Each structure stands twice: as structure tokens, then as C-alpha cells.
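Single chain ahead, written as C-alpha cells, the form predicted on its own.
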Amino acid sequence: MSFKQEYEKKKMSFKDAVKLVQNGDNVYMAGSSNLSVPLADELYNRKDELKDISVLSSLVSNEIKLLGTDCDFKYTSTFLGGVERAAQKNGRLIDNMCYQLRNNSKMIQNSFNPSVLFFMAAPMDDEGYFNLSLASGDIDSLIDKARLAVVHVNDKLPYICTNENRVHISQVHAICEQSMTVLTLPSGVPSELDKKVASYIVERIPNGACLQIGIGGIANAVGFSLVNHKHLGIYTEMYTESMFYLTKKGAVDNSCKKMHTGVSVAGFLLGSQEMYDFADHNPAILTRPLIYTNDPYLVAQHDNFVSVNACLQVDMTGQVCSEAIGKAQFSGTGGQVDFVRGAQMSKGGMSFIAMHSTAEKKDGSRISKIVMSHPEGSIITTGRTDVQYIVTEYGIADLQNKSRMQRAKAMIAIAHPDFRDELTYQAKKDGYL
């Protein structure tokens, strides 16, 4: 049987494909830009007849009926997206996984054990492979153990060059087709405050550095401000709009990288349609599984590696909250610690965690994001002994291998002036100064 014949044999409607889901199934849905809304919604349509269904996904930014309060399927997220946060506020019970992203496939296999896989892919090639495109979700490492693998073929997904992050037609059980607009993420315009924070980081980044940059205003300000640098490289969890911009402008050429010289390497891509068009069939952009891109020891093989990530709050010792507000989950652990550690193991490498010094409450008042101690039960993403540089608009605190008192002094120095006296008083009261 030819690949085309096998394709036609396995092709069916979304409704018929989801009829193959059974009671007790664990359904893993690739998230982000590879989330199949039609498959998710057809699963919702069976909510009254299916029992004991568990669903795992991540970074959901498309509206899906599964997140309604009238659906009692157990839902767990590996990284909360905006739609998932909104569903939580509306009363939908959502659990979240706690792990380092480099262990993504291991976590899914061992902790969730999916029996069903739902995912989107680009059209099949002549060799019978579906390219997992922008966000593979490690589907390729899970597919052989699943009872049911359903692929939603979307001809609007770009083909991203890779030796992995693809599945063969022999590995899938059902094929559904629907052309759909691909999820995009506007980069936004960095504020003047974002640019101020970024300026302290940009001035320390050398030509030839290899970059991992997260998302958000400060990260964008860092990325776009590097346009006059030379011979930058990309080895990252997420390929962002600023990386695309730097490549177009010639600042990124990956010429100094010892691994994948001349090629940007990413776990997934999320940005504008223009960026996706640029990445389509572009051999200078390669995706690899997260177990590869987020391996600290592989990160460390790149000299002058610079990691830039954001956070929500930092205490006086350098403990970083990046994924939750108090006890309330906001996003996910992600790969921050993977890159914090890998960057510092790199020859000449640096790790920056950046934020504004204050946040505005709903009533218009301000609070310091540098605190004496986190509220009870707060979720710590990056431990104090992993942190190197904390950055605000008032400068950089170097916490690497520093004592408790040295840390307190450094953190107070980059706090907003309105809160420094109170922080100093608390630090003295608690024996930190």
C-alpha cells in the first residue's frame, strides 16, 4: 500500500475520529499553535457519554469548550495560557504539572501515560512524514506508546526543518483535514520602563553571544535592542519575534556556535505570521525536542551563552517566583531553571532574571516586587543558589555566590526608592543587615 493509499484509508471526520476515544482514556492534546480546536470540541461533545477522561495540554490560547464549567473531564495544564487562566476564574477546576521543561516527554510518559494523542501537523511529505511544525509537544516521542493517535492536517502550518519532531503515517490511526489560521502572538511594543531594564542587560551582552530570551515586554526590549550586535546565535526553548527580527537585520548569523553552526535551534516557535512565513522550509531554523533544547549540559556547550527570563517577584535572598502569584498558579515552571543553570555553566555565560521593581494593584496603589519574604505558600521557580543576576530599572544585583547579607544589600539597591527604607528596616529586624 502506498503512503497516499494509507492516507485515504485513515482519513475521516473529526467526529468519527473522536468516536475512537474510550472510557478511561488519558488524552494528551498538543498545545500552543499546534492545538486542534476541532478535535478538542468534538471531545467536549462526548462529555455526557464518556467517563473517567483525563486531558493534558498547555499554553491554550484558543477558546475550547472543554474548559467550560459544564465539562467534568479532569483537565491538567503543563503551562497555563490566557484561556486556561480565564477558565479558572470562571470556576473551571484545572490542575497543573510541576516539573522542569527538559523533562517534558518523560513527565508525560511516566506521570500522565497518554492513551490518546491529538495534534496538528503540516501536510504529509513524499516519504510519509507529517511535520510537527511550530510546537511539536514531543508527540514524536509519545506516539508509539499511544493506543490512538489522531492528526489534524492543517495546510496553513509552516514546514519547520528538523530531523525529529515529525511522525510517520504508519504511526497514526486517524487523519482529519481542516485548513485553519495559525495561532499568532503579537510581540507588543516595549515600554520605556521595559527598555530601561533591558539596557542594563544589553550593555553586558558581547558580540558572538548565544541567546535564549523569554517572552514579555522586557525580553522583547532586550531582543530588539541587540540589532547592532554582530554574530549572535540562537539556542532556545522558544523562538521569538525579536530573534526573527535580529536574523533579518543580520545581527544573528549563528557563526560563533560550536553546535549547529549557522543554524538557529529552538524547541518551538510562537510569533507573527510573517515570522512563520520566514521559518517555512528555512534550513537556517531547526527545531529539536525539548529534552535537547533545554538540556543544561547542551546549553553549556555554547560559549558566551546569555539567558534572559522574566519573573513576578523576588525575595531578599534571591528566591524567584516566576509562575505564580502567592499560591495561585499563573503560568508554569517552563524552562527557566534549565537555562539559568546551563548559561552559568557556559564559558563566559550569564543568566539574567528581569522585572519591574513595582507592580500596580487594581486600586492604583503600588507594591514592591522585591520583598523581604514571599507570602506563605508562595511557589518558588528558581532557588536562590541558582540565581546569578536580578535586574530592575534601577540596576543589576549580582547574587552569585553571595552571602545572605550581601544579597540583602544588593536587592535593596535595585528596589524602587519608595520601598528601600522599609526593606532596610525589615532586613535589619530579621538579622539580614
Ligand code: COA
Second form
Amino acid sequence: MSFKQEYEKKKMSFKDAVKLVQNGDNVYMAGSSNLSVPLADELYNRKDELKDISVLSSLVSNEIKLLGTDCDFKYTSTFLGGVERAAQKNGRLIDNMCYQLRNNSKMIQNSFNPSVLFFMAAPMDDEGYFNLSLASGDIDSLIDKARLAVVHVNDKLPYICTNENRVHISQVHAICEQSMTVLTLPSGVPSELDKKVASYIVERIPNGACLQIGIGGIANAVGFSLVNHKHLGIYTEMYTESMFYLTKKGAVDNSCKKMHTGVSVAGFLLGSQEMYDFADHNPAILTRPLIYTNDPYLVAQHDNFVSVNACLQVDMTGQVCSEAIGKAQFSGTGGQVDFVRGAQMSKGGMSFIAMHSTAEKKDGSRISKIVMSHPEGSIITTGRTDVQYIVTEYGIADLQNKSRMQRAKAMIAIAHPDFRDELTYQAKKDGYL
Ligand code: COA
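Taking the form predicted on its own as the starting point, write out the structure of the form predicted together with this ligand.
The complete assembly is shown below, putting the previous chain first.
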């Protein structure tokens, strides 16, 4: 049978494909830009007949009915996207997977053990492969153990160059087709405050550095501010809009990288349609599985590796909370720790974690994001002994290998002036100064 004949044989409607789901199935849906909304919604349509269904996904930013409070399928997210966060606020019970992103495929296989895979992919090539495009979700390493693998073929997804992050037609059981606009994440224009924070980081980054830039406004502001740098390289979890901008402007050429010279390497891509068009069939942008991109030992192979991530709150000892506000999960651990560690192991490498010094509450009052202690039950993303630089609009605190008292002093120096007296008072009271 030719690949085309096999394709026709396996082709069916979304409804018929989801009819193959059985009671007790664990359904892993690739998330972010590779989430198939029609498959998710057909699964919701069977909510009253299917029993004991667990769903796992990530960074969901499309409205899906499964996230309604009228659906009682167990739902777990590996990293909350905006729509999952809103659903959680709305009362939908959502569990959160706690792990380092480099272990993504192992975690999904060993802890979730998916019997069903739903994912979107670019059209099949002449050799019978579906390219997993922007966000593979590690489907390629999970597919052989799943009872049912359903691919939603979307001809709007770009073809991303890779010999991995693809699956063969012989590995899938059902093929559904629908052309759909691809999820984008337009980057906002950096504020003056973002630019101020970014300026302290940018002045320390040498030409020829290799970059990882995380998700969020400040991290992206750092990226955009590097436009006058030369010979930058990319080895990252997420390929961001600012990386696309730096490449277009000639600041990124990957010429100084010893591994993958001349090529940007990413675990997934999320940005504008222009970025996706640029990445389509572009041999200078390569995706690799997260177990590869996020491996701290591989990160460390790049000299002058610079990791830039954002956070929500830091305490006086440098414990970083990036994924939750108090007990409420906001996003996920992602690869923050993988890159914080890898960057500091790299020759000449540096890790920056950045934030504004204050946040505005709903009532318009301001709170310090530097606190004496995190509230009870807070979730720590990066531990104090891993942290190197914390950055706010008031400068940089170097916490690497520093004592408790040295940390308190450095953190107060980058707190908002309105809160420094109170923090100093508390620090003295608690024996930190
Ligand atoms: N207390 C209360 N609210 C706070 C707060 C605090 N300490 N800090 C921030 N907030 C609020 C902000 O005001 C903002 O509210 P709004 O949505 O109503 O405007 C919201 O929380 C988000 O904060 P912001 O700083 O704008 O977030 P961001 O979009 O720039 O993303 C992170 C920053 C930290 C959430 C994001 O980087 C993340 O999820 N990181 C997780 C792990 C990671 O870094 N992975 C690495 C690689 S991808």
C-alpha cells in the first residue's frame, strides 16, 4: 500500500476519530500552537457517555469546551496557558504537573501513561512523515506506546526543519483534516520600565553570546534591546518573537556556537504569523526534543551562555517564585531551572531572573515583589542556591554563592525605595542584617 492509499484509509471525521476513545483512557493533547480544538471539542461532546477520562495538555490558549465547569474529565496542565488560567479562576478543577521541562517526555510516559494522543501536524511529506511543526509536545517519543494516535492535519502549520519532531503515517491510527489559523502570541511593545530592567542585563551580555529567553514581557524586552549586538546565537526552549527580530536585523547569526553553528535550536516556537512564515522550511531554525534543548549539560557546552527568565516574587534569601501567586498556580516551572543551571555551568555564562520591583493589586495599591518571606504555601520555582542574578529597575543583585546576610542586603538594594525601610526593619528583626 502506498502512503497515499494508507492516508485515505486512515482518513475520517473528527467525530469518528474521537469515537475510538474508550472509558478509562488517558488522553494527551499536544498544546500551545499544536492543540487540535476540533478533537478537544469532540471529546467534550462525549462527556456524558465516557467514564474515567484523564486529559493532559499544556499552554492552552484556544477556547476549548473541555475547560468548562460542566465537564468532569480530570484535567491536568503541564504549564497553564491563558485559557487554562481563566478556566481555573472560573472554578474548573485543574491539576498541575510539577516537574522540570527537560523531563517532559519521561514525565508524560511514566506519570500520565497516555493511551490516546491528539495532535496537530503539517501535511504528510513524500516519505510518509507528518512534521510536528511549532510545538511537537514530544509526540514522536510517545506515539509507539499509545493505543490510539489521532493527527489533525493543518496545512497552515509551517514545516520546521528537523529529523526528529515528526511521526510516520504507519504510527498513526486516524487522520482528520481541517485548515485552521495557527495560534499566535503577539509580543507587546516593551514599556519604559521593561526597558530599564532590560538595560542592566543587556550591558552585561557580550557579542557572540548564546541566548535562552523565557516567556513574559521583561524577557522579551531584553531580546529586543539586543539589536545592536553581533554574532549572537540561539539555543532555547522557546523561540520567541524577539529572537526572530534579532535574526532579521542580523544580530543573531549563530556563528560563535560550537554546536549547531549557523543554526538556531529551539524546543518549540510561539510568536507571530510573520515569525512562522520565516521559520517555514528555514534550515537555519531547527527544533529538537525538550530532553535535548533543556539539558543543562548541553546548555553548558555553549560558551557565554546567557539565560534570561522572568519571575513574580523573590524573597530575601533569593528564593524565586515564577509560576504561582501564593498558592494559586499561574503558569508552570517550564525550563527555568534547567537554563539557570546550564547557563552558570557554561564558560562565561550567566543567568538572569528579572521582574519589576512592584506589582499593582486589583484595588490600585502597589506591593513589593521583593518580600521578607513568601506567604505560606507559596511555590518556589528556582531555589536560592541555584540563583545567580536577580534584576529589577533598580539594578542587579548578585546572589551566586552569597550568604544569607549578603543576600538580604543585595535584595533590599534593588527593591522599590518605598519598601526598603520596611524590608530593612523586618530583615533586622529576623536576624538577616
Ligand atoms: N503578586 C501579585 N500579583 C503579581 C505579582 C505578585 N508578586 N507579580 C506579578 N503579578 C501580576 C501582574 O500584575 C500581572 O497581572 P495582570 O495579568 O492582571 O496584569 C500578572 O501577575 C502577570 O505578571 P507579569 O509580570 O506581567 O507576567 P509575564 O506575562 O511577564 O510573565 C512569568 C512572567 C514569571 C509569569 C512567566 O515568565 C512565567 O510563567 N514563568 C514561568 C517559568 C519560566 O520562566 N520558564 C522558562 C522558560 S519559558
